[in-house]
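This document starts with one chain, in the form predicted alone, laid out as structure tokens.
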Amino acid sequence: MTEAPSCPVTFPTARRHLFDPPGEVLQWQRQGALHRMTFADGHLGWLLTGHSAARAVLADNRFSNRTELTHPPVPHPLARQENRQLPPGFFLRMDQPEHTRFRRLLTGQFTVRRMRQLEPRIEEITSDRLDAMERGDRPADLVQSFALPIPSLVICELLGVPYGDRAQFQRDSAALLNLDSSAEQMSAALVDLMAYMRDLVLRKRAEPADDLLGGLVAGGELDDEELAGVALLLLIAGHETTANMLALGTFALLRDPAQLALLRDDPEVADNAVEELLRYLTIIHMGPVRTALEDVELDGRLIRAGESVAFSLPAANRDPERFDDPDTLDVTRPATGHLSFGHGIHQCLGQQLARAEMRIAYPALLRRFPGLRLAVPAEEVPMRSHMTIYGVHRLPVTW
């Protein structure tokens, strides 16, 4: 049995297996939920690997999500405090009551009922992409031909962002999420995206529209900078996360034909399969981070005020105390309780939209192309190991 680390560890990122968290973080998890960790800027804080403890911290308002209080778990081009300013309206990194002010304006837009109403349009978009794939060349890159366009089209229509502008915002959002980008590249991408969003807000003011951003503009509760920041957050989160789940999930299924066949052949499996893929793959793999606002005792350890806690959500979602046989992909598993969408007040606002897109897109792809297979050896698929959201850069497939 591997002993719990006796000295501070660093956040593990190196994977020996494509779909599994780093081996050492799973080994440490078996020894406890909390481990002393040295952050990338030298801060001495904690690494959290256990499911129950992670859920507790995410729901505890004694822990802050504010950017200026947290420390980067891995080297980051914008690690210096003066480079870490986020736009007004980027409520993901706010605490209450500021967070509540923005969140309440949006909650009604992402209810289960609203997402059910969107499903016919999601089905139409998915079918269109499959038609285009069928007409196109083989091999095809599943990322560019299927996984990225579906959530991008949906969030663009929902927000009121012209899909024809996708090359710009996809390029800039990729630069923001790539830890290999320089601080200058990240800052330039953020400036570029905010300028685009400000211009879009002005267009909505001049020509009112029946879309989410148009509704926020008409509501009059946010100023232009806040509107641009909210739109930026929703646009990036709305296409990057689901696009990577669609591509990485397909990759995992192609490597496990028995599980693929279950999802393809049984319509009743889709809901569980989506939850299981979210749990098993956990694409948010470098955080989140919370900072204690006061001394907090957790799992028999004292987290002092000012200490940051970095989460390994992939490890928490493989916790054997919460999930039986956690390292096995089982699309029939009722995988409720995973933390892939977070927990507490910051739980992903768009989770029902993401679920709807995956529930529709995975079976449609597998049924349209029953002979779908990788066009290159699995080890040649380029992984997003240095991106804040895990996945694949490209997925060459044929059928």
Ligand code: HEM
The other form holds:
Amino acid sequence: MTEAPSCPVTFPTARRHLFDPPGEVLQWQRQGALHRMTFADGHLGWLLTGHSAARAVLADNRFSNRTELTHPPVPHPLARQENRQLPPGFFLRMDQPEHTRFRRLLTGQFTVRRMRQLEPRIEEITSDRLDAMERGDRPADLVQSFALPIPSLVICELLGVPYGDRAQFQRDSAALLNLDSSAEQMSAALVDLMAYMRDLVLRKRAEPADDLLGGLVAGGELDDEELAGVALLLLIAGHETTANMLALGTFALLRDPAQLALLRDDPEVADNAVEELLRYLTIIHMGPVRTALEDVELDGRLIRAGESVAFSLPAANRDPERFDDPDTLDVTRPATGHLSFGHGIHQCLGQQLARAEMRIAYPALLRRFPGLRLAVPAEEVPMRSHMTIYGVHRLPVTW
Ligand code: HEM
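Cool, the form predicted alone is there; where's the form predicted together with the ligand?
Every chain and every other molecule in the complex is listed next, the one we just looked at coming first.
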């Protein structure tokens, strides 16, 4: 039996294996849900590894997500307080009631029904990408030819962002999510993205458009800075996340041919497979973080007001108390209840969109290219270990 850590830990980031959480975090989890943790700025807070405790804290409004109150779990270029200004409208980092003001304007746009209506368009986009891959060179990089363009095109169309501008926003959002960027590079990317969004809002004002951003502009409830901040959050969250799930999920399936065959050959498996890949891979792997607004007792420990709690979602999603045989990828299991989309008021707004994209894209790829395989040894695939969203930088494949 492993000893519970007796002194504060630091946030573990090095995955035990390509798809598994860091080994030590799983060992600590067996000892309890909460552990003292030293944050990157020296703050003494907590690391949360257990599934039910993580769910409880994420749903508890005694914990805040405001940037100025939370401490960074890992060294972050913009960690210094004066650098942590987020645009107005970036509602992910707001508490109630400010958060509710933005979220309620958007909820209706992302319902299951709205996403079902989008499916034919997602199928068309997917099929176009597969045609282009078929015509293109082999080996191909699955990230650039498939995983990134699909969610990127979809969110651009939904929001009303010209896809032709993608070179700029993909470069800037990559810089923003790369922990190896300097503070200057990150700030410059944020400034550029906001300038781009402000300009887009002005264009929508001048020429009313029948898209999400056009609708928000016409609704008149948000000012231009808030509109630009909302659009920025949706654009970044809407393509980087699903893109990494598509590429990393394909990688995991290529390493497990029996699971791949189940998903490829049985259309009934797709729903479960998507949930299971979300659970098993948990690409949001460096947070979230919340800060206690008052003293809170949890799991027999006292979290004091002002202390931050960092979540290990990869560990929570491998909690044996919640999932049987958690380290096994089983695309037929109903993996509902995972925390890959978070929980509580900030639970992912785009989750139905992400699900629709994955449910369509994985089987379409595997059926179009039944001989799909890695074009390099697995250990040569460059992993996004130092990015806030886990995945692969490139996935060379052939067929
Ligand atoms: C597989 C893909 C995705 C994953 C794993 C994911 C994961 C997450 C997680 C964990 C959170 C909560 C963060 C927290 O509590 O601090 C979140 C929030 C959010 N996500 Fe996603 N997401 C995905 C796709 C998308 C897409 C496609 C959109 C498109 C619009 C999106 C938009 C958002 C927004 C706006 C929030 C903030 C919600 C709020 O604060 O109320 N996400 N996402």
